[in-house]
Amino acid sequence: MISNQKQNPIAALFRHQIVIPIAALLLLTIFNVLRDTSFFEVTLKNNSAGNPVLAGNLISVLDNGSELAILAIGMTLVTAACGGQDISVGATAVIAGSVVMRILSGGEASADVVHAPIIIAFLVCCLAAMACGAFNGMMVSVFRIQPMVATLIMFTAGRSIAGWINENKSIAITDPNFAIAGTFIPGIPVPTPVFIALICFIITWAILKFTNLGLYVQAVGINEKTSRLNGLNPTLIKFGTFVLLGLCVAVVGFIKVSRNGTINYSVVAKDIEMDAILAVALGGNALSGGKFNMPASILGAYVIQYLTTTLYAMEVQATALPAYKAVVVIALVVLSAPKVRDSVSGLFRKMSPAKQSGGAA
């Protein structure tokens, strides 16, 4: 007798990593529809420069969520390869932003025009952030320090280093050309960070599609010894993921200072590392390393920002925001855990009787 069991489609659905962030997105949408439909209003208004731009909560989610999504790309690779997380991305973003302000201001406390090409400042900030990533990568891959402990060094010292770069001066740059990366391109009503994030997504998709990077990262994360026996260099791969994360952090740091036009060393990108880690977890990726789903991490980042914007719309006090956010995020992360997804999938399989067909051999 030969029996074939047809899997319950709902059970199969719950085994996909991207289901949880999609479900969270739908739940937040339903909640906001029932609470206040004006949450979804998008209007066209003039900004301070007199250009028509889109405004509304959804635009805010796309705008601010883009920074978190870019970070989630690098954090996903580090988590998958190393089985740990980088908690220094916020501090490194401030270092990158401080480098940008130093170059463009020419060392002055205030500048009406930039003193150097903006592209040069961006490239130098990329090198600075990638150097920080290389330091973290060396501590993890060469000296084999647990990632969260290794990156605690930069987490502790990063903001002080950023302040030292500009002699602790609150640099301000009012050149409208510098503000474009963090605000709007004149004549285009969609925030510039949305386009920057889209470019990052396309580049990441192309790299994972047409190279073996994703396969190598997963192989090292699943079993480092086996990957080495198969000709891979786990040390180099782990080191490389931290450098790539540094590049993502540089982009975010550049957007941050461009958006604000100034830099506050203790406030810029504060706690963004926690949101980046939560985005990876919410995407259903195991924080212990191994297989990963990049689209799920990116979607998880926008869900985190969607939740933050919803809480602001509810006029939750800033001091209480982390507590409300933590309760919801813990529930989402627990539901996104592979063990929970497997349990739910098994429950639906039991609820659906197996269909059998038999034949004599």
Contents of the next structure:
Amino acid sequence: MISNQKQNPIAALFRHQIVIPIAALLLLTIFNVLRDTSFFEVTLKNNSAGNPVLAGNLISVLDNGSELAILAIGMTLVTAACGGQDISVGATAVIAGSVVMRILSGGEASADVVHAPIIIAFLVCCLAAMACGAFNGMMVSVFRIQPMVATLIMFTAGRSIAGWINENKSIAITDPNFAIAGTFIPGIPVPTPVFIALICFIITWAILKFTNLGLYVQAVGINEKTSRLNGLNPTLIKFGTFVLLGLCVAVVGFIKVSRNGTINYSVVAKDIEMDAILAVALGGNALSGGKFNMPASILGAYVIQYLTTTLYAMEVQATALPAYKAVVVIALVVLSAPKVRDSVSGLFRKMSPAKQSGGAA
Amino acid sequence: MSKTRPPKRGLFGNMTDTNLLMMITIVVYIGMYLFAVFGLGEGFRKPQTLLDMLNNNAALIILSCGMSLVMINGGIDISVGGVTALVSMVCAVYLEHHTGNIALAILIALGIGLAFGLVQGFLIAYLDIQPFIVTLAGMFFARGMTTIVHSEPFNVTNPDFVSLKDTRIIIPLLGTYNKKGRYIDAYIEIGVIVAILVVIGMFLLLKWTKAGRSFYAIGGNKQSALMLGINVRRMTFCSYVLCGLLAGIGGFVYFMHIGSGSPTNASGDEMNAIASSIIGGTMLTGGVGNVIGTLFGVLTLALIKMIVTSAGLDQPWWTGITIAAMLCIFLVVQSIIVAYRKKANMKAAAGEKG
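Next, report the structure of the form predicted together with the partner chain; the form predicted on its own has already been given.
Zooming out: every chain and molecule, the one shown earlier first.
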């Protein structure tokens, strides 16, 4: 491969994966600085419960981006192992949220006090979402259906099933203890989802560091046949990544309903699957599977949320948002396309012929 | 897809995967229709019910044909629903607020579809970017642009357009008598004619032209297609351009059927188109599929919806769940059949050698 030769350091930099989300982050920041520096203001305000909390665009990026980052963890694993994406995460998150609401409200339309311990509701919603993940995983690994098509089933059914669980009632839970997970812990000014995301990152880091999961997932993604000949079980590994994604989705679904206190089956977590996939793509991971870079995906998730928040700050209509997002995404993807990157790094190489000849010698 | 199969290989052994999967869909469709006719009664016995299914889904048939083409070529295009919404909104604004004429509106519709196809095709074929990401961005862009063009739903009252929209083509001999004994003609809309022409055109293209066979070759195995001397990049590019063009046509047909511009037009149609193609026997891995199957895929989807509502499961969640269950069954059956045939093929090949 050409990339093994000694190269201009700038050209080498352009091949590094994490450079894409960082470059996007820098570009967005420069754009915001030029546009309006008040974007970066962070203030300490008292919220409705009387606690001092941080507010501002950057806090909102951290807050909402955390949900996306948790999803990006699972999505990266699925993408790497199966070479396809799960488009049902939004629908599954609604199912998880609906299960939480059903358990906590005890079947009534509104509840001031939760009817069951919150931890039980969380565990059951994890099970429900993992069951959905297991279904997707079974379709992909056992029946060998392409991930996007297999998850199309859950995508079509998810919101209907969520509505079915609660008979389409829009339940409202106003218990302050329930709201903690999606808003703030009393006395701590940083939004709780940030801490939840941090816990998830640490667990993921530990798993990737101390077990062979990462290696196995990449091996299956790069060449399924070879990995089987090497004694791995590709079916089980693919299945496992989907169950793990289900767990991530459950956490996100729980945060979503906790944040809102109500549930709207057709609106909650809408288009979140697209954002999660974009986060993985923006992290420079090949969507066709194989190698992955977890920190890049997580950073990609925050960049996507940063972009969304920037557009909101520019008072772009919520429904028109996708058009601007699409332009940015296309620009990013074109810039990170191997062909374009090759020609860019080739350009740098031409500019410094002395170094190239040194490398050849 | 090997064309040189050994003869005598059990049931359906001499059928290609494409034909087998299509046959399953057609048989299921007819079975379901017969069940509906005998089990659910009255409504399904009128020929008009069948024709209405075509009237309501003409646009989806056109979109699904484009989708099938791209899927046969081994790609995917999820921007078709967004393009449909954008086309209907732009045409509506043009006809209503600028009192434009129909011919130009049709040209605009085709232009929008073509533009999407050209850009997406270029990015996918020549820059090697994942089709999923490119067309996802295309969908986002189209949906966003729709609300930028106009954010409120409104009806079009342009007289030329309304007369075109209300044109009904009467089909003789299929009319029925209503309760008062009055004869009601059976009719189809213009969109259905367009859809049928598109299906026939695509069928001929895929079956009997060099370009059509290249699409199958590329979807089956890109490497071999390249070695056969097919210009893989150009054909991939063409498939997206054609799909975009069909999305433009589908958008206008949708607009003719619905007669209004709205940001929520055609929401979820990209997934309906993918589902129809799959039910019709097109495989997302490429190389397998047929537009006749796609036509029946669309009709099957429509029939499921009708059966669910008329069977009394009228809570809103049942439609979604039954469609998903149906999709699930079709996918599993496809997967099992293909795996079984692969095994049988290998056995046959081994037997020949031995």
